[in-house]
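Just one chain is shown here, as structure tokens, and it is the form predicted alone.
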Amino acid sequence: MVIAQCKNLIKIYNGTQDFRALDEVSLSIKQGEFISVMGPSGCGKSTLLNILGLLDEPSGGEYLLNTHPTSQLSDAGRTELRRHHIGFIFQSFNLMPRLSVLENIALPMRYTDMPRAEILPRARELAKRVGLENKLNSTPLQLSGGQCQRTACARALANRPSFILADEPTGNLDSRASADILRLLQELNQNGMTIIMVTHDSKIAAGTHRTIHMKDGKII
């Protein structure tokens, strides 16, 4: 089944000189697929995400989440799809620092009307999942980089999403630390999540179902 369908996507950015960061393109995510996601910097790797994330919004084309078309949504509907259809994992982690393990992963679901008295249980069930239930007290100043990613995913699983989007995951880890998320990514995928990864890792890439190479906002 389809979750994600991108129809002749355009993004331009404007400035002194317009930049066409997506050139048509066009791209169907079916469920249960890793993707990778490859490319030179400035090839439109992350307009391509930040798309599929509701993040940003296409000049021209047509984005379809679910078979239904985003185009005409408002910042609310576009923040409401967010929320319980997409979990997304960041280079950097974007943890909050003075949150422990269980806070941060819980975080999510304090913006949804999940009944309070599941979020904390559920919380420490998805930190067992991705094996930090022995940090669950512990601040991302307290962690590796490895474990810190490894909250993010929790994180990301949180709201139960259809899909989730990686940017970079293992960009900041070593290579121990990198292999490690990749097969945390790998068993998720296995118990049926969707993932999209942007990586410049070609290890990390032969790990995933196919990968999309992009140069110059085009999928070749």
Ligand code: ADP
Second form
Amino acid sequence: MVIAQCKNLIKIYNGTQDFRALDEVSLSIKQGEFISVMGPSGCGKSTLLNILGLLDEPSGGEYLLNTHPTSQLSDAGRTELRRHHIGFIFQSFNLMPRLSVLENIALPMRYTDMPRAEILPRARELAKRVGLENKLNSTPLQLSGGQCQRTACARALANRPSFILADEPTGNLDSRASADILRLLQELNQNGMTIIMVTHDSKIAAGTHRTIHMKDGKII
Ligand code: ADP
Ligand code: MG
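Coords for the form predicted together with adenosine-5'-diphosphate, given the form predicted alone:
Let us now look at the entire complex, which starts with that chain.
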């Protein structure tokens, strides 16, 4: 089952000189896949992920999410879809520094209509799933990079997304923590989660099902 599909996506950033960051990118993502995206810096990887994540809109082409076109959505509609369908993991973790691990994981659920009483129990269960049951009350500054990224992985799962987008999730981690996060993502994938991950590391990419190579805004 195809859950996300890009058809001839174009992204032009307008500036003093227009820049074509995506040049007719077509891609189908099937339920259960673990895809890595590689390519030199500036080739459009983050631009593609931002469009897949409804954080940005293409200048041309169409992006279908669960077969629904996304081009006519209102901002509120995009936010709602993003909240319920997409989990994000970033290179720099993007955790709230003053919130505990438990509250960071719970945060996305607080923006939904999930019954209040279910939020912390689910956050606890997710923390356990990523091996942080002993760090629930720690704040990000008290954690290693690998533990921060585990927290971010649990947070990405909070609203039971259709897929997870990870933009260089191991980019700030040493090789041991990187291998550890790759194992965690593989485990989530084996349990059914679809994952699209940008990486510079061919060893990390080798741990996924298929690798997409990009250059100059195109898939090659
Ligand atoms: P990658 O993630 O592969 O390193 P990006 O998708 O971030 O590449 O960027 C692709 C190209 O688009 C780069 O040349 C970058 O400078 C340019 N770019 C990215 N975001 C913007 C923006 N908001 N405004 C103008 N140019 C941008
Ligand atoms: Mg990038």
